[in-house]
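As a starting point, one isolated chain is supplied in C-alpha cells, in the form predicted alone.
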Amino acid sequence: MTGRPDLMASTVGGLPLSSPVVIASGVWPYDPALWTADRLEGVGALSTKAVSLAPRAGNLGTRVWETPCGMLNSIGLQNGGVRDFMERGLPVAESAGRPFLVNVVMESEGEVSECLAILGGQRERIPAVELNVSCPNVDGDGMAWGMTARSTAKAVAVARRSWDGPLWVKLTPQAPDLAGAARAAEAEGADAVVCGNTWLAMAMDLQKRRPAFQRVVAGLSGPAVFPLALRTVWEVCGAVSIPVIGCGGVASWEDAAAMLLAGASAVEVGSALFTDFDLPRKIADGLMKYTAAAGIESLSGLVGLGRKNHEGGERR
C-alpha cells in the first residue's frame, strides 16, 4: 500500500486489521504460495474455506455458471472436515502473518458444538471464527439457520457456548427480516455480523433444456448483487451496535467506500478475486486516496459518514 497504511488500521469484531479488506470464505486456495506477504498486500484478514465437522463431498453436477455480471456457484461446502483443516489448512493460514477467521458450517447443534470444541482445543492458534448461518438447518426442514431471528439466536447461542474467542456471524440475505436476525446474533454474543452471503438464483442450460444445476438454485455473487448487498448493510447498520462487515459484489475501491459510508467497518471481497488477485491492494490504496482528498483523517472517519450526512440533510 502507498501513503499512510496506518490510517487504514482498525479493530473489527475482536480482530486487529491493517486494512478493511477481508478475503471472503470459499475463494482463497490453501496454496502456501498465495499466503505470502507479497500476494496479500492490502489484505487485512482472510476467511478460510468452509469447515464442517465431518468431510463433505459437495454437490454433484455443474458447480459454477458464469452470468453477464457475476457468477452462480453450487459447490456444496466441499471440505475435508475440521480434523483435516487442523492438519493441513491451519498451518497454511498461520503462515500468512495476518488475522484469519475459520468459516464454520452451522450444521446441527451437536455437530457445530463438536467442531468448535476441536477448534477451541487450539484456541491460541485461531484468531476468530466466522459462523455461517446461511447453511441448511437439518433440524428445521432444510431452512437456513439465519432465515429467522429465532433460529439465528439459537445457532449463535450454541456457537458462543463452545467458542469463547471473537465470533463473526455470516447472515443470509434471504432472511425476510435481516435486521431482526442481526439483532438476534448481537443479543447472543456475536462480535460482528457479515452482510451477507450469495443470493439464491438459477440458470437454464439451453443445450440440455433443463436447469443448469442439479439442485436447481445456486448462489449468485459478483457485481450484480452489489446494490442489493449495500442496501442490507444500510439496514443492518441501523439495527445493531456491533460492527458490520459488508459482503456482496465488492469489486472496486468505490464499492468498498460505499459500504463504509453506509456503516460497514470492513468489507469482504470474493468473486472479484477470480479476475484480479491484486484487488485488495487497489481497494486499500483507493480508500487512502479518497479519505485524504476528503480531508478525513482515518478510516474510522469514513465509517457511517453517509448515514450521518443523510440524517443531517433530513433535519435541514
Given for the second form:
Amino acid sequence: MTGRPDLMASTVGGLPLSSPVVIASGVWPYDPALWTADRLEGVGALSTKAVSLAPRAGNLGTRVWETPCGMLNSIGLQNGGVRDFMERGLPVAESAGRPFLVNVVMESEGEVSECLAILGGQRERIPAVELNVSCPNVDGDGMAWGMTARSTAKAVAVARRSWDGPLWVKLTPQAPDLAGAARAAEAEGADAVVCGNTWLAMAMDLQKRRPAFQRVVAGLSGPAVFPLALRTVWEVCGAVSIPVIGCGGVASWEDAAAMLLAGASAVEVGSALFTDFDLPRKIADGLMKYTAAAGIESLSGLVGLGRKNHEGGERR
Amino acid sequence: MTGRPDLMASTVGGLPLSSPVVIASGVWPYDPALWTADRLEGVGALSTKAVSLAPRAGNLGTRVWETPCGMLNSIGLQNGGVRDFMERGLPVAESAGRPFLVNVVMESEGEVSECLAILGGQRERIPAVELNVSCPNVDGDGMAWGMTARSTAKAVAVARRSWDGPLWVKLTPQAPDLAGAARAAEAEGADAVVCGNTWLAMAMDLQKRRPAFQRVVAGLSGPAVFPLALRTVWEVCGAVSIPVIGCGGVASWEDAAAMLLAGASAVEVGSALFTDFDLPRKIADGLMKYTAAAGIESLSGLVGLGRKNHEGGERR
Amino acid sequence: MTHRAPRDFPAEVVENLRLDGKTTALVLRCPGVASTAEPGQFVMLRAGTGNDPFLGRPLAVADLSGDRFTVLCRTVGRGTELLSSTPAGAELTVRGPVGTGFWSARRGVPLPKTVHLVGGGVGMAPLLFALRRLDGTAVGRVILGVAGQGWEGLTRWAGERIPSLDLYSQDGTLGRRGLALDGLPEGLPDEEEIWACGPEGMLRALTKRYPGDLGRIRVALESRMACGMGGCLGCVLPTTSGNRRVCSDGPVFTAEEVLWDDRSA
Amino acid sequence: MTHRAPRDFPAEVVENLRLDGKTTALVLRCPGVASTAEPGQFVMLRAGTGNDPFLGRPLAVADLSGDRFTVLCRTVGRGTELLSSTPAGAELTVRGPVGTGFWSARRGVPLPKTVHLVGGGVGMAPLLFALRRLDGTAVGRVILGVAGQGWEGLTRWAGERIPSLDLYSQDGTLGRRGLALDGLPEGLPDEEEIWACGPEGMLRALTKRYPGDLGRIRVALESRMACGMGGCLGCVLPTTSGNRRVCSDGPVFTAEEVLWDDRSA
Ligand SMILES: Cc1cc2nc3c(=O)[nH]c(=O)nc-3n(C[C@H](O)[C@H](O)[C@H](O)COP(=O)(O)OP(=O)(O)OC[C@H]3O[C@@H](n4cnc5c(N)ncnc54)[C@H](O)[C@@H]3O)c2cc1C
Ligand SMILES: Cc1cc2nc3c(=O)[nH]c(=O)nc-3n(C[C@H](O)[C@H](O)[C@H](O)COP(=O)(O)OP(=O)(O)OC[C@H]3O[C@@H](n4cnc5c(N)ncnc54)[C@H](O)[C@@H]3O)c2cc1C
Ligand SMILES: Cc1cc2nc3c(=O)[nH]c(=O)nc-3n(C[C@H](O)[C@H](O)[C@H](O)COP(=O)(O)O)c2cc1C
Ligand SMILES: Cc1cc2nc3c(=O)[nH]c(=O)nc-3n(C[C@H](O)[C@H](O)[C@H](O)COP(=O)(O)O)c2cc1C
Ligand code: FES
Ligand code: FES
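Next up, the form predicted in complex with another copy of the chain. The previous block was the form predicted alone.
Entire complex below, previous chain first.
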C-alpha cells in the first residue's frame, strides 16, 4: 500500500478492520495457502463459507453460470457443518492473523441456537458472526428469514441470545421492505448489517431447452448487480444507525468509494475475486488516493458524504 | 431473413406480429427516417415513448449513466402530451407499416381516462395501448401503480373502461408480488402483460461525491438485468394465461430464445438498440435457425418449452 | 441537406497515431460515415464485442478523406482508453454520422463573412474539419487553448494543419501563456461569427464575453449519451425552445438558444 | 509436491497458431505458470479488461518450455473465440496453475509400468504434456479420437509431436474410422493404466469397457467453473468421498472415485 494505511483503519460493527475491504462469504476456500499475509493484502477481514449445524451436501447439477458482467450460483450452502468447521476450518481462519466472521446460516431457531452455542464455546477464537438470513439457494430456510421485518427480527433475536460477540446480519435484497428488515435487525441488537446477498435470477440452457439450474432460480452476483446493491445501501443507510457493509458487485476501488459515499462503512467483495486475487489491495490503495486527493482526512470522512452533499442540495 | 419468416408470425395480446421482437418504449425516436422497412427489419411491433395527458418536461440534470453491461436512466417521461402525440408522433408511427403500441403513463384515474379517450377517438389508427404502471423515474404516479396487485387492478380497470382495443400492461419488477400484479392485470381484462420495466438502482458521481442523478435512484436496463428479468418472466408465466412479453436486457437471439422457453410469447428490446440497430433482424434470424435446428415447427412450439421440459422432470 | 438517421457500420482502424501520452488520432475506413459526415457531426464508437463498456463513446469527426475519417481521442476513462489502444487492422463499431453540424445548426441563415474558430483541448477536432470545409467564408482567428504539458501531440497535429494557428496554454509551455479566449477580437462585428468547442467553462466564458452577440456564436456541446440516435432523451439540453437533444438537435447550437443557467455543470 | 494456491499473472501471447478453423495453439510467456505446472493442471484465462465475459476460461496446460506454456483452445463460444483471436503481443490474464494433475491424483501410488493415453478432441492437450513427462513408465497406446472434418489442425499438431499416435475419426476422414476406444487393448493388466481426457461420453464408455479396472483409469474431467481456486464450490463432482471440487481436488480423478450416475450429463 502507498500512503498512510492507518487512515484506512476503522472499527465496524465491533470488528477492528485495517482496511474496509471484507472478503464476502462463500468465495474463499479453507486453503491455508490462501490465508497468508501475502495473499490477503488489503483485506480487512474475511467471512467464511456458510456454516450450518449439520453438514449439507448442497445442490445437485449445474451450480454456476456466467451472465453479462456477472454470474449465477446455486451452491446451496454446501458445508461440513459447524463441528467440521471448528475442527478444520477454524484453524485455517485463525492462521490469517486478521479478523474473520463465521457466516452462520439461519436455519430453524433450534438449529441456529445450537450452532451458535458451539461457536460460543470457543468465543475467544471467533471474532464475529455474520448471520445469513439471505441465501436464495435453499428451500424452507435461508432467504425466507430475511424476507420480512418480522422474521428478520425473530432470527436476529434468537441469534443475539445465543451469541454475545459481534453480530453482523446479512440481509437479502429480495426483501420487499429492506429498510424495515434492517431496522428490525438493529432493534434486536445486530452490530451491523451487510447489504446484501445475491439477487434472485435464472438462466436457461439453450442446448437442453430447460432451466440451467435444478432449482430454476439462482443468485446473481458480480458487477452487473452493483447499481442495484448501491441503491439498497443508500436506502438502508437512511434507515439505521448501526454500520452498513455494502455488498454486491464491488469490483473496483471506485465501486467501493461509491458504497462508502452512500453511507457504507465497509464493503464485502465476492465474485470479483474470481477474476482478480489482487482486488482488495487495489481497492485499499485506490480509496487511500481518492480520500487524499479529495482532501479528506481519513476513511470515515468519506462514509455518507454523498448523502450529506445530496442533502446539502446545491444545484447541479 | 433466412428460412421461413411465416414461422415467426403470431398474434400476441391482440396484435399480429410478423416477428416476436418488439421495440420497447422510450428508445426509438419519432424520426421518420427510422420508421421505414429497411430500418425495421425483424421488428414485429414498436412501442412509443411514454405518452401522458399533459406535456412533461422530464427530469433535470444527468439522465443517463453507464454501468457494467448496462445503463441507468432517469428520463422522467419527457413527452409532448397526448395531443402532441396525435398530431406529430402518430403519423410517424403509422408510416412504419407495422403494428405499434402507444405507451400510456398511468397517471391519475382521471388523466389516464382522458388520455385514452383521446387515443380512442382515433381508435382505428391505433393498434394497441401499452399501459405503463412501472416507470421508476417519477414521483407520485408511475411505478407506484404497479407495486401491488390491488393498485394494478385499479389501474387496469380504469384503462380497460377507457380503451377497448388491445391492452398490454407493463409491470414493474419492483413489485414485491409480481405474480399477483400480473394476475390482477389479467383479471381486469389486460390482453397481455409486459414483464417488465427497468430495475431500481443508482449511481454515485465520484467527482462530485454525490449521487449522479437528482432523484438519486434511476432505472437499470441492458444485458446486466437479463437474468433477473428472465426469472420474473418465468414467475409470471406460471401465474397467468394471457401472453407474457419478456423485457429486460435482451441483447441477442439467445436471450430471446431463453425468454420464449421460459414462456414469453414475444420479447421487447430496449437498450440493446443503443449499440446495434440490426439486433431485431439478428434475433428473428437466430430464432428461426434455432427452432429449425431443434426440429420445432414454429415459434409457438418454443413458447414455454423450457417449463414443460423442467416439469417433465427428467434427471439431468 | 436532407436528414439521414445514423447507421451502424464496422470500421477498420487504418492508422492509430499516438500523438501524445493521452491523445490518439484514429483513422477509420468507413465509407458510410466518410461519404456523408459534415463538420460538427460525430460518431458513437465501440470497441470489441462484449457488453462492457456497454455504450458507444461520442467522438467528433475531425477529418475526412475518401472512404476514411479521422477522430481525435483523448483518454479520460475506460472507453477512450480502449478505443485509443485499438491497433491498426482491428475493427471498431461506428454509429454515425450523428447530429446537426455547424452548417445545419442555423438552417437558412447564410454563412457569415468571417468565422473565428476557438477550440479548447480536443474540442479542436470538429473545428479542424470545419476549417477544411469553409468556402467563401473568410477564416478569422483560429485558436487552440490547452492546459499545457501533456498536450504536445494535439498542438503539433493542429499546428501542422493550420499554419495560422494561435496557440495558448495555461502553463505557458505551449504557445502563449493564457486562455484560448485571449486570442479573440475585442468585439464581434455583425458579419462575423465565432464557432467554438471545448470545456463547458470556456464556452460559458465566451457567452460572458460577447453577451450581445450570442446568436452569432455557434457552440458544439457535450452531454452524456446513450443512443446517439435521438431516441433515449438522455442527452437533452434546456434551450429557449424546450429540451433539445444534444445528439440529434445538436451538438451544435447557437449560444443564444442554450439556457446556460439551467444546464447542469 | 507441496501445494501451492494458484496466482494471477499477466501473460503475453508469444505465438498464436491457428491450427484449423476452430483450434488455436496459444504460446504464453508466463514464468509463474511455466515454472510449476504439472500435466493435468490447467489455467483460467481471461482476455481484455472488461467484465464481459466475466469469468476465466479453464484450459489445460498442453506444453511447457522455459518461461512459456502452451494451451490448445477449441472455439466453442464467446470466451474461447476471444482467446483464440488474441494476437501475438497482446496480453491475457492467467490464473494458475490450477488443480491436481495426473501424478498427484494418486498420491503415494507409484506410477504403473505402462500407461495408455486416450484423448478425445482437444482433450488431448493435457495428455500431450503428460507424455513429455513420463519417465521410467512405458507408454502404451497413444490415441486421439476426433469427429473428423474440422479437426485437421489438431490431429496434425498431435501427429507431429507423437510419431506413434493412433488416430481415429468418426467420419473416417482422419486416420482410421472409429472411436478412440477402438484403439485400446482388450484387457487392462494390473501393471497398466489408462489416462484419458475428452468428452463425457467417451469417459463413460471407458468405464463401461473396463468395469473392473476403474482404479487404474485416471480421467481429467470438465465442469463449469467460477473461481478456479477451490472457493466457490461451483465445480463439484459427486465422488465416493463426497462432493469434490474439479478445479482443486481434480481435474484428474480415478474413474473409480467418480459417481458417474450422480454426475449431471
Ligand atoms: C458530441 C460529442 C463529441 C465529442 N467529441 C470528442 C472528441 O472528438 N474527442 C474526444 O476525445 N472526446 C470527445 N468527446 C468526449 C468523449 O465522448 C468522452 O471523453 C468519452 O465518452 C469518455 O468515455 P470514457 O469511457 O473514456 O470515460 P468514462 O468517464 O469512463 O465514461 C463513462 C460514461 O460517461 C460518458 N462520458 C464521460 N465523459 C463524457 C463527456 N465529456 N461527454 C459525453 N459523455 C461523457 C461516457 O461516454 C460513458 O458513457 C465528445 C463528446 C460529445 C458528447
Ligand atoms: C479443467 C478444464 C480444462 C479444459 N481444457 C481445455 C483445453 O485445453 N482446450 C479447450 O479448448 N477447452 C478446454 N476446456 C473447455 C473450455 O473451458 C470451454 O470450452 C470454455 O470454457 C468455453 O468457453 P466459451 O466462452 O467459449 O463458451 P460458452 O459456452 O459461451 O461459455 C459459457 C460458460 O460456460 C463455461 N463452459 C462452457 N463449456 C464448458 C466446458 N466444456 N467446461 C467447463 N466450462 C465450460 C464457460 O467457461 C463459461 O463460463 C477445459 C475445461 C475444463 C473444466
Ligand atoms: C459462489 C458463491 C457462493 C456464495 N456463498 C455464500 C454463502 O455461503 N453465504 C453467504 O452469506 N453468501 C454467499 N454468497 C454471496 C456472497 O457472499 C455475496 O453476498 C454476493 O455474491 C454478492 O457479492 P458479489 O457481487 O461481490 O459477489 C455466495 C456467492 C457466490 C458467488
Ligand atoms: C432511455 C430509456 C427510456 C425509457 N422510457 C420508457 C418509457 O417512456 N416508457 C416505458 O414504459 N419504458 C421506458 N423505458 C424502459 C424500456 O422500455 C425497457 O422496459 C427497459 O429499458 C428494459 O429493457 P432493456 O433492458 O431491453 O432496455 C425506457 C428505458 C430507457 C433505457
Ligand atoms: S443520446 Fe439518446 S437522445 Fe441523444
Ligand atoms: S471453480 Fe470454484 S471451487 Fe472449483
